[in-house]
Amino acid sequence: MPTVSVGRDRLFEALRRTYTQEEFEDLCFQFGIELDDVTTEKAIIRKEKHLEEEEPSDDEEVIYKIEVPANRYDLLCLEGLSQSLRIFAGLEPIPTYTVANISKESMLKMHVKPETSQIRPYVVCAVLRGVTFNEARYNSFIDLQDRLHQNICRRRTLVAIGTHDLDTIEGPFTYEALAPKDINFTPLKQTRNFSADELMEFYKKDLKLKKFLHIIEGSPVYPVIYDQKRTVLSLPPIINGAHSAITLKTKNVFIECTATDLTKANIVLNTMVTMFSMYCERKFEVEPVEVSYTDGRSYVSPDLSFYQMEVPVSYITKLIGVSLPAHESARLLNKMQLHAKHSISDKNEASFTISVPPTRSDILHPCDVAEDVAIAYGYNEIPKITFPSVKPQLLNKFSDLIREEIATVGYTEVLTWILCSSKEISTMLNREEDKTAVINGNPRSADFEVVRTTLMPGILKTVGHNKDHPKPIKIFEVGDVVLLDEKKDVGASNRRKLAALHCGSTSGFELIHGLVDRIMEVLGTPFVSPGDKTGYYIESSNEPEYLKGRQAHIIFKGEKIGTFGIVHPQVLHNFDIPDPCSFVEIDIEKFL
């Protein structure tokens, strides 16, 4: 989840009281957020260059790290924050958000052209008239862009957002789409002028821009936002120009987002104006743009109405487990800006009108709605049921049990990728190609060609990643593996082991026999004679991924149930593993 960085002071002005560490933890809890860390400026330069800490001195500004939900994006800016907060202590009410009333023929217009549905076809605009900025607003201003750009618009390849300073530039506007050559500007931040393919070359070198040129890089056309006088507005979603970015002293904000998804681009929209309207001349209030293209359609954006959805009452009283009053659900409701109206239908239901406003893009379904009743109300106050007829499979409970024997006995349990490359099931381990491995028919990356047959590949990849951890490492897993099986209607079975794997200079055969004969003593199985099927016993084996003569198979009521022994060396270094390994692998479905 992302996670936002407010200054303290800053914070607690916006919330007109200040609160204690623990108070203010709690209110988040309240909320549904979670402050992760707090901090100061200086701190988090110094861990950002690894420089040793230091205590913080009286004049450094604590700085807030709050974990938020990632689906709210109103929350990635403290005017958000700090406006939730309020509404969800009653400290205020909703905000009305207004599209200006102004005539078609006065609204400022965005002339599209043809070529853009080539790379990037969608554009929204809006004004915000009126804005007075001061240098903690400005800075939030463009945190949130940055913010934005990192979540919803999946750094800007779904959206790129660019703000301007209106009174620098003329409407109409059009946007286009142009080879690289024909396209010349001063971005951002520079003094000269560069034509759109120089630009691309410059800002390889960029640590912060080149991870975006790979976006338009290729492309025959590059879309580019010019005003009336030809003035390029910005190269999206690279850079903005020079000529009209904003300051301190920036009244009228333009902003426009360039899109490959118009239902995003409108959330993007919504989210940037709503959350600084309130520092315009006439508050929460923006300017409509007309957007027109031409194959004659046409829309005006932002759209800041609100939607409504119809929920009924027993659908959130059955899906949190709580019956509240009609009244008191809709001011829980209230508190996360849900406006709820009551109603009862023809067959005498009761339900709810939900108004959702334009800050809330993250309430599309009933769920939603029955989900922030729960926050309201708190988590903590809901009871909890025990339902008598839902017991635990057989088989879970049995490998619980395991899990705590183990842990008794000082190993630490590691949860592995159940998908796993080829190669870590056969070459890796010095085996053969697994041929009842389940494979994976469309895998995203090599290491995740087939499903697991052993446990054996996840527990020492945990160990080479983990090589200067202090020894001795002494890890365990209980997990399913998937083999190939006829005789099931889906052609595969799950078969639930245990592994467990020893490693340090002196890991050897005598250790890992020690859990095995612990497992069975703990399980009241007895030791036996080979032969004997009222117990179990150990037998000599030859298993490729174990070192010869220091290996042997169990056998468990005549049947082989695992296999343990010393890790052979040439698997230790597939593995990237220096020290001796000791491992145990035992079908534990076997003992039930």
Given for the second form:
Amino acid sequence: MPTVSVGRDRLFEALRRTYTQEEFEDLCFQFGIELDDVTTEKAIIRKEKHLEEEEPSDDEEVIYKIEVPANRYDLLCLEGLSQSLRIFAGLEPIPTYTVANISKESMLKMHVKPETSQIRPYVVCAVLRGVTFNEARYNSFIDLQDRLHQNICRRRTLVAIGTHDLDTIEGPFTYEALAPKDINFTPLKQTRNFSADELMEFYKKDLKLKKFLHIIEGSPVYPVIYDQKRTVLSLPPIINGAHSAITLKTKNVFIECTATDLTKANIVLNTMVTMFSMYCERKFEVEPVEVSYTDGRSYVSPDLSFYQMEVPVSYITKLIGVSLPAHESARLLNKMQLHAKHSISDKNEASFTISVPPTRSDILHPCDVAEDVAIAYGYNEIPKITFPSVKPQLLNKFSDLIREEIATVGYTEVLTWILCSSKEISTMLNREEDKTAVINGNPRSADFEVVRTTLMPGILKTVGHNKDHPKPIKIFEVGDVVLLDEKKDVGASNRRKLAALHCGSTSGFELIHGLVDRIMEVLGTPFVSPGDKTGYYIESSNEPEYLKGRQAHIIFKGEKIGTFGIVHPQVLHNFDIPDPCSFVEIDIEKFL
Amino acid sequence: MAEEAVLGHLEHNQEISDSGVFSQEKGIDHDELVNIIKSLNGFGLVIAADIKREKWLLSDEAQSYVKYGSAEVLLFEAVPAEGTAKAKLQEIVKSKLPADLDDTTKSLIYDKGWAQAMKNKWVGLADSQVSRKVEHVEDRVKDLLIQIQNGEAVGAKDIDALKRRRLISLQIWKGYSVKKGPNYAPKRKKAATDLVRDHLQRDEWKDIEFKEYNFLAKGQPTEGGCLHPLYKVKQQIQMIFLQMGFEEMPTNNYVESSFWNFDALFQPQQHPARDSHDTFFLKVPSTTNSLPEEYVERVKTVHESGGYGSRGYGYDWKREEANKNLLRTHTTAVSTRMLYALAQGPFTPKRYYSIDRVFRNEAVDRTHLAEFHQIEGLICDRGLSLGHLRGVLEDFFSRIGMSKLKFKPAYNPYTEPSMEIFSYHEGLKKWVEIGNSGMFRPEMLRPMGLPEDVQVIAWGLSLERPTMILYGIDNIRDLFGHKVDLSLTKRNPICRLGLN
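Moving on from the form predicted alone, kindly provide the form predicted together with its partner chain as a structure.
What follows is the entire complex, opening with the chain shown before.
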């Protein structure tokens, strides 16, 4: 996106008020431009020269660097930018640009020679009469040309602009294409005469101009514009002649745009003249030039006519998704510099006749008109319309992610029964009767007496029935247990647990400990010192189902969330397991 | 034996005051004793306290001096009273040295002896003749070394001189004093670090004592593979799209023609994005073999002179430009193919998404790579509006944890209206741009053959940007590419996007 640097104070003066930076940023955001950087002239120079950062002094002019959309050429200078913002703010009506009404005979003329078709076939011209320049306006005039050259002109390949002091030259003008050696003139900023081929060599050392030489280099003919007295106005797209250079004192400006793309030449010319006609004696009036070709084609430039477009009112409101009365849409369009005339068609359909000014070449289709209404209405004011969609069950999706991680480090998932016998959750685990368990009233067998309060018996039974499986056995389960819970209407609630077991010729206690670390790591939980509540730590424990000295609690954010240890040999014996096992069980709901 | 000695001694005595002395008394190697003390200390049977002593240690050279005399004395004694030629001296000296020394040692003694005897002015050299300069000499160096070996005190000056001759060096001796510990027993139980099968089989587990376990350290790291953080995020975002009713587009085609990448999207041929500065154009295969000709004609017309209510760009559209092959700069090229295919049958509404690689000819820096992943979603249906676009964006972005959004008008050649998406970053306390969105232009959709009342709302963002925000990464090269630290990938936690 192109960036435009403008003096903040000049900008605020043009906007007839001052803004805080935040207020200005908000305005930019609404309008679709962006305050990219705030700097000063001196800071820019310092940066270019790679000088040390100094404290900026208060008297330095603050420069706003503003990013503008790539298709809004009318925003590439302070004049156009401030005018658009004034109109957006409702401070000013849309200007009416006019072409001075002069007879064909007294109109300035530009004759195009057929040879130009070999290299750069098109030219359009215009005159700004009675311009009052001052330093700021003059600089802006030059900068706009640079920015247009850089953007729409595609580094002068498509269009090149030449501006001249009309009082130093005399029409009619001719646009020709001649052999380089036959073109001779003193170029801008030089004091002697060069032939065009000599000049091309000369500019190979010029940092700014050398990148444009390729556009015509190697062509048998170079484009050139002469006045009646054979004064060279310019050698497009490289350089203008020194003779017709504009100065602060220039009153009448002749503008020529040579091009390989006529549409863009017209856009560029229109941008130049509409922006700077505000400094003309007759504000917003531009003097035309007749361009004629040897084959008889001719046209008058600039073409400042409004582009007319029929847009149904409903098209706009449907596209935005807001029902706006026609007069409101029209008011919003005016803020964006578009005239809108409301009419009812034969089919009783309300529609707008939109008049697009020559400054708004970006408006190609009614959808562009609709966008302008949406911008003026405010993108962030448009009510949201939602589509039906579904959301995942957090606990289950989360469990799935953890299951994948545990399988990834080599543990095989088991899926065991929720129901078990009451001794499996008590005496077989060296525990007293479990008072937190839900008890089945009519179990068909002892295997279904209670609802599990821990995943341990299911996993130990799996090991006991897989004695022949090669060691080590590494298994895990993520599943629910049920505990009595007075807070629940039914008096019991599920808890999501994770359990894992290692069984081999050694218990693998350090491996289960390592698995605990890994689980915490994938949950993004840091390992902290005992007492620290920002992560997890391990604290030696004394639970009957584990071996003394080889068991610990896992403390997360100060709360016990699980235990791991070497399964007590008595418990192993109870479950008919001949090999040592380490086991961990964690409540994972704490991590939601 | 050492363990029994220590535990046995402590059964009747308060302490072992010095392990060095104890080792000599009991005739146990001190290193062995230290190992036992450390082990007993670890199990709490004893409490050991460090003892440190400094001791001068004789070098091999010095030990030979103690045995045979210092080099300078040996040399002095070898010089005949009448003197000798310097050239013969080495031979004479070597012949007088003890026969059990090898030749290298003899040479060394000669060299050192010569230098030191000259320094002491015991011998002199004149006209290549060596002669004695004193009557007789005393072997003080040997005496000093013997004193040091016996642990007797020696003056600082002498120590210094011997040290400079590298005959002695300082050694720090470490030992322990030992007392009964809290778990003291005259004989310790079987010690183990883990419960093993044998303990169970022989029913020994009741008698084993476990070495204390350090819960302040981490356990043994797990082994296994890990998925890439970026693809973990991708997987979650795919889940989000599926929950929102979007189907995935096939994106396994990196090579694309300019036509599908740009022209079909109503992107003019002079657009800066089509510069070689931004796009990788291909040398091989340089051009596309075929394009759908009727559609190409309609695209050409809409660029040149418009249609469908548009005035077009008003330039000469060139087929050669459209034919140029490139590496796709956005997955929207795929969306375009999908919409074109959709338009070839009776209209059915669609919701499409894709997450895949795109390429830009950009300089690589902290925030830019020449390739990255684009996330794209689109809805194609009748009667869609900006309100729908806002709605779907709010839904999508809130699922990836960005619930505070605002929209800025923007320019994009193939969307109109266009909205840049900004999200409020709680950490940075500012609005950050996270993506682009809009409604595809009629100039793009109508030439495909889609009905006039069909709109497409679409949005796109990079996969890398939200991931970098999510994990607080500020250099894109730390996230994606061959410079990524593998341990970061291993440490990366599960991705909880879409679970809020």
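The structure presented is a predicted model; accordingly, all values stated were derived computationally and were not measured. In this text, the rigid core denotes the largest set of C-alpha atoms whose superposition between the two forms falls within 1.5 Å. Residue numbers count along the first chain shown, from 1.
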Is the shift of residue 335 between these two forms large enough to count as movement, that is, does its C-alpha move by 2 Å or more after the core is superposed? no
- request: Determine, after fitting the two forms on their core, whether residue 361 shows a C-alpha shift of 2 Å or more between these two forms.
  value: no
Please say whether, between these two forms, the C-alpha of residue 11 moves by 2 Å or more once the core is aligned. no
